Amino acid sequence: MASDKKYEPTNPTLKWVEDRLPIMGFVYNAVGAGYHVPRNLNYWWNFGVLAGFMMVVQIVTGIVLAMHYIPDITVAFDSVQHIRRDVNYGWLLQAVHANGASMFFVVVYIHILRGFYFGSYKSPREILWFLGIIIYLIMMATGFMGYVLPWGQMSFWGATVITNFFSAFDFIPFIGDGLVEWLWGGFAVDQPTLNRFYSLHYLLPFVLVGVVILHIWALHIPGSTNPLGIDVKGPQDKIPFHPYYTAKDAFGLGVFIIFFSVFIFYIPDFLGHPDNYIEADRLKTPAHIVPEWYYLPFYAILRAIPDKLLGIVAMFGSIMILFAMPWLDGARIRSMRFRPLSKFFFWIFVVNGLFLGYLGQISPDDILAFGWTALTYAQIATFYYFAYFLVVMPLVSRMETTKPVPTSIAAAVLDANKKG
């Protein structure tokens, strides 16, 4: 969707300097009053805009902390126990940090499933979401080894159990043998782990930075979709960026503020593992190994195939399958707004997704309603979650009954102020 006014400054100076580095003209474009957008965006199209903050907010928490943190299995655990107790404001940066990456995987997963929802996939978006998908794939690297940084009970089994996963890919010649030395540095986690770890945990986020830029890229080449699923026809059907969306985003940005300042100031430790708050002992394993919460379904996954290398398979192909909705989905209309069969569905597998991750947190042996046990509640769910790509998904989408689409998105908002 091409910019309906160009960036033309009036002050001599910043004239000059954009005639020779037209910055301010690719702002202006890109989020100012230069980008049009479907005048019927709402509130679920803020998530956007709140993964940018948080990824800002992450990187720049996560530089102030390099500078204290000190890599070394010895000191490791109390250098995090200093930077709460002794550095000036050190208890806030970590707790931001901390708490950051929960928010951040929070505000992503909502993206992701407001894209399923309203088809954000569909043609000709589908680059913009497969550099989605490889963002998320960045952000779980990224947060799988900070969590090994704080070095406690959870970060060092949880580093010990799932880079021993790879074990399972030792029959590929040249690749498999010795794979998890190859991640270790060594023959099991120890120093030059946490060294690997370390480094690439304060890299990656730098990658996620270059892939986010080509996601926004991707966005303004075709445009924002929108909550009815529809082109944009003409002007009518649009409204400059700024100032109508940046005050809508400011206000959703403040929300978002107060409820992530109440883990911040009040819970700071709710969404981490008591164990973790214990140093790392490799002669004493936690009762019970599990990763962050939102690794959680995945690992309900894992566990759910009793033979290793299929559950390795299995986890890593739950997230892999996300790359072919642009092809599993063959209906025409993208919102699910007008897709009652799949919406019904679609809600289905949000509360599967729920469900796995409460098992995720759980001992397979554990007794749940019926006398089942939360492994057979973990196939079940893995079942249907395979299920809804591979056979729900393609057959819905291409049978069911759909109900009629506004002509133009301004009719239907047009349409709306009437009815209001």
Given for the second form:
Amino acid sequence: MASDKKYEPTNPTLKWVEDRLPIMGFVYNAVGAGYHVPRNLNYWWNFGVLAGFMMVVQIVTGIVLAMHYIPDITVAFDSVQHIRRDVNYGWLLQAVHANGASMFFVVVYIHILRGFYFGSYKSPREILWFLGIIIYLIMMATGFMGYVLPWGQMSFWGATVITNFFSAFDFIPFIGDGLVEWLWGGFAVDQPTLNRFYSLHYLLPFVLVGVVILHIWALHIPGSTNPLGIDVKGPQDKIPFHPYYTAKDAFGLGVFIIFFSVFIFYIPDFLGHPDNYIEADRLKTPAHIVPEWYYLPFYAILRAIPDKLLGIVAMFGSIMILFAMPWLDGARIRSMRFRPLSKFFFWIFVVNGLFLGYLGQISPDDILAFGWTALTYAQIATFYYFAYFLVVMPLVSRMETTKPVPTSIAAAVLDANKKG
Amino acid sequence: MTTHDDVVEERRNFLYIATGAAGAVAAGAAVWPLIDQMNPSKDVLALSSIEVDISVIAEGESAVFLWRKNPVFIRHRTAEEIARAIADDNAEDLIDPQTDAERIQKPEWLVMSGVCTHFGCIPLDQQGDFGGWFCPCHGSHYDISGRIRKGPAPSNLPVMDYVFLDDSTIKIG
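Okay, that's the form predicted on its own, but what's the structure of the form predicted together with its partner chain?
Up next: the whole complex, starting with the chain shown before.
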């Protein structure tokens, strides 16, 4: 959205700077009063800012933790305990960083589902959506490598299992056979593996920053969507980002920080796994390997398919399919507020995703309701996951009878005010 | 008829292609060290063989040794286990068919990798539906010859190169 008002400093010094490097105008137009946004954004629109906040928190705490952590398999585990016990405020920094990863995923998952519900992936925001998926993939890689660094049992065996995913590609000529050894730098997860994961864990967040800048740039071309999903028709539909949404985001941030603080100060190890407080032992696989919670639905999909290669393909496919959403969904209306049937299937999709997460952390042989195994349920849930994208979305979006859409954002807002 | 301009253009095109090709080769040569540095280094590759005293493993027991940072299972099989392994040579549920004879040098000594061929966990001894090994990670069952019988693993536990130096010592790798 082009800025409606140009940034013109009155202070001569600021003007002198602005004439030579228009950086203040850039900020003003990006997140200031120069950026005009639909007037009807609700709290679901806070989560992009919260994700940006978590990225900064992770980078800042990560940089200082790197001043104490040692990526050497003989002392890596101890160095994390040293941070937690001996380093000044190490207990806080480590808790913020470890729980921060989970918080980052919480807000990003809500941000993604916000996009699902309000049709944010639809034209003209397809590239914005792609960049978001790339951000998510980088987050998964970064989070995985970060989890390996404390060199506990789950770190080691999680790393072993996940790097072995790539052994499923051993049919590829020339590179297939040596691919996993190339990742490891040896014949098993070992010192070279830890060292390179540390290097990449430090690097990838900065790649992430780059993609986030592209994501925000792509956002500013069409501007934000809104809960009604209708296009902005004129200035009466918009308000300046500052002070309106800076204030709204600040309030949301405050609420979020309270939630975050509960984990940091009261249950810092709640999201961790007890086995990861045992140092890595390459001769003893834990009885039950589970990944961090934010990977669980995909882990359940992987285990649902009894074939190694197809399991891997399904797992990667479950994320890659997001790239096709702008075309799988053929509805002319973005927001599910006016698409009742789509809304119904969306909420089933959400519950199904949570259920897959639950299935990912229990044993596939566990018996659940009706005497069926967790594996059977995982297969049903995996089927719905893919059917949602490949059957439900293409058909329902093109066939359902939608509700009447308001003529403009301003009209809808003023109507609501009258009724209210 | 070939004019002077045509000749110049032809020579120029040749120079473009030659320069581009040389540049591509140079870029590849510059990138290769960046990729190859991640492959196992020489000291890692040098840890290629170990000698193991197997006289300490009683009949009906298994031992685990580390070879190239990976577990190696050595099982001193009983006569009953050998008979069971051979009896299963033609079982219909063999996912990666192999006879027991192809997997051993001396029937009482089963020597093989202890890394599950699914995602690399270490299977547990004397567990699972076939009295062999069971991988707790994703539920692969191996029989008493280390052959995959049930579960997601695609192939049998691999048998690596080894030699009997004498009756009580084997050299792995």
